[in-house]
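Let's start with one chain on its own, the form predicted on its own, as structure tokens.
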Amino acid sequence: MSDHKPVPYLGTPQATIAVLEKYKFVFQKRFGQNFLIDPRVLDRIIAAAEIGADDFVLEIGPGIGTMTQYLAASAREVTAVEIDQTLIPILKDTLKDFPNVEIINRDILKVDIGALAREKNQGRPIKVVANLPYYITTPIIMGLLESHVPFESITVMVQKEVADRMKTGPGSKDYGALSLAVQYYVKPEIVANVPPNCFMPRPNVGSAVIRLTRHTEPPVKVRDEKLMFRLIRASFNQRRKTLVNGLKNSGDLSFTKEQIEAAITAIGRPLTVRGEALTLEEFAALANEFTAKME
């Protein structure tokens, strides 16, 4: 392959609206469709993304192959995963230029990520980039990081709220079990704000890009994962009450009320704090205190 990359050449109002004219395009509100047209926004990704000549890259939710474009400029190899199988030819003819990119029309939450990075990366950590859909954010990317998929970073547009949910902490109203799942993975940044007009059509709310960076050691020592999480859901499942009604009434746990209020104790709280006011570090040691009462 030549050094010299293709130049990318979409990203702006006029190219891509030559592009969904050239195949009557028409946008599919189920998939949540949102087509980023600013280059200076692009460019901002690819530079938090770190994207470097040795780096294969997944993207997810390519579109008409904006953001695939500049990140093959940057990148060794692309996988661009698409769901929607009327983008398939448009890719095809956006990104014939670009010999290191291929595209996948699948289901990203039925693609094997592990297996690609074996295939693709020698197993070595992969980084992902992506513009997601509003709709399904969250289960993107909680079953990137559930699944323990060899990444080395995630970056990615999301609504401006989702990111903010991601990075807050305990007193916020955002802050909640994705808040918490998320800084266990990984630390995030919000990179940049992007406004609605940068994308076409327009969202009706403001996005943001942020990276998710992965820990090389969580940053809370828990010794069952599925457990804290267990409790950190029951305890966001009714936000008002106290954690120990939260914890009693959940249909997921089987702890008694004197369990409960001997773990909580047992952590240094008072019996009338609610779930919203733990750290990850309590939420932790909370359930290593279940953990050792079990053994």
Ligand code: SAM
Second form
Amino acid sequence: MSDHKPVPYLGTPQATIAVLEKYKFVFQKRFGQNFLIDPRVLDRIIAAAEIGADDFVLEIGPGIGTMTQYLAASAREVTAVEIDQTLIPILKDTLKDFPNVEIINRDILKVDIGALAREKNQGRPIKVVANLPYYITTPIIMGLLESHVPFESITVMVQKEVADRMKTGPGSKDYGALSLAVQYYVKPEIVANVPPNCFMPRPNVGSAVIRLTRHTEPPVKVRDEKLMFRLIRASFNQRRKTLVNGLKNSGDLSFTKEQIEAAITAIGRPLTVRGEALTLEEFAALANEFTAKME
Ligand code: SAM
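Hand over the structure of the form predicted together with S-adenosylmethionine (SAM); the form predicted on its own is what we had up.
Full complex below, order starting with the chain above.
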């Protein structure tokens, strides 16, 4: 491949409008389409993702290829997964000078990302970068975290409120399964706050770029990770209930009331505690109490 990689040219309002008009593109609200039109934000995302010349990058939802151009100019290879088939001819055009990009026309939630990493990066950890469609941010992030896809970092644009939710702890109404999964698997850092005027069309809310970096060692030791997340889900499904009732009424768990009460007491909490008060360390300790009983 030539050392002289093409220079990204999309990412301004003018260039975006020109592409949209050329193809008479109609925005699909149901696909969460808000295209980036600010080169400073794009530079910031690329810098935060620390893309190197040997990196394989997965981009989720390339849109008209704006960020894809930036990624392709920095990475060894980029695979971009886009659900909207009307964008595929546009991407073929805007990315024609970037031979290291492959476009896949699929729903990202149906893609086996582990298999993609094996095929494209010999199973070595990949980098995921995206301006995520807001309607499926949580399933995408939870899927990447819980399916043990080999990744080094995930650098994504999300709604500001979702970025805050990923970083928060007990005591906040935003604390939940997403916060705990993020904090168990990765270190979250907000890299930039991005106002609505950096997108076309403008979203109704503020956005933020968040970088999630894989922990080398999880921050807590838990014998059965899956059980811990089942306990977490059961606790937050019934937020207003006590932890005892949340776990007892969950269709997914089959512990008796006595077992649940014994485990809560063993981690040093009163039986009136609510699940939303527990820290990650306490959920891990609770899961370990139950696995100790099963051994
Ligand atoms: N990356 C572009 C940019 O920054 O200008 C577009 C970002 S836009 C917020 C989200 C993109 O994700 C859209 O192109 C949308 O069509 C695509 N998308 C939505 N749902 C998807 C899904 N389930 N799988 C793959 N792509 C999806």
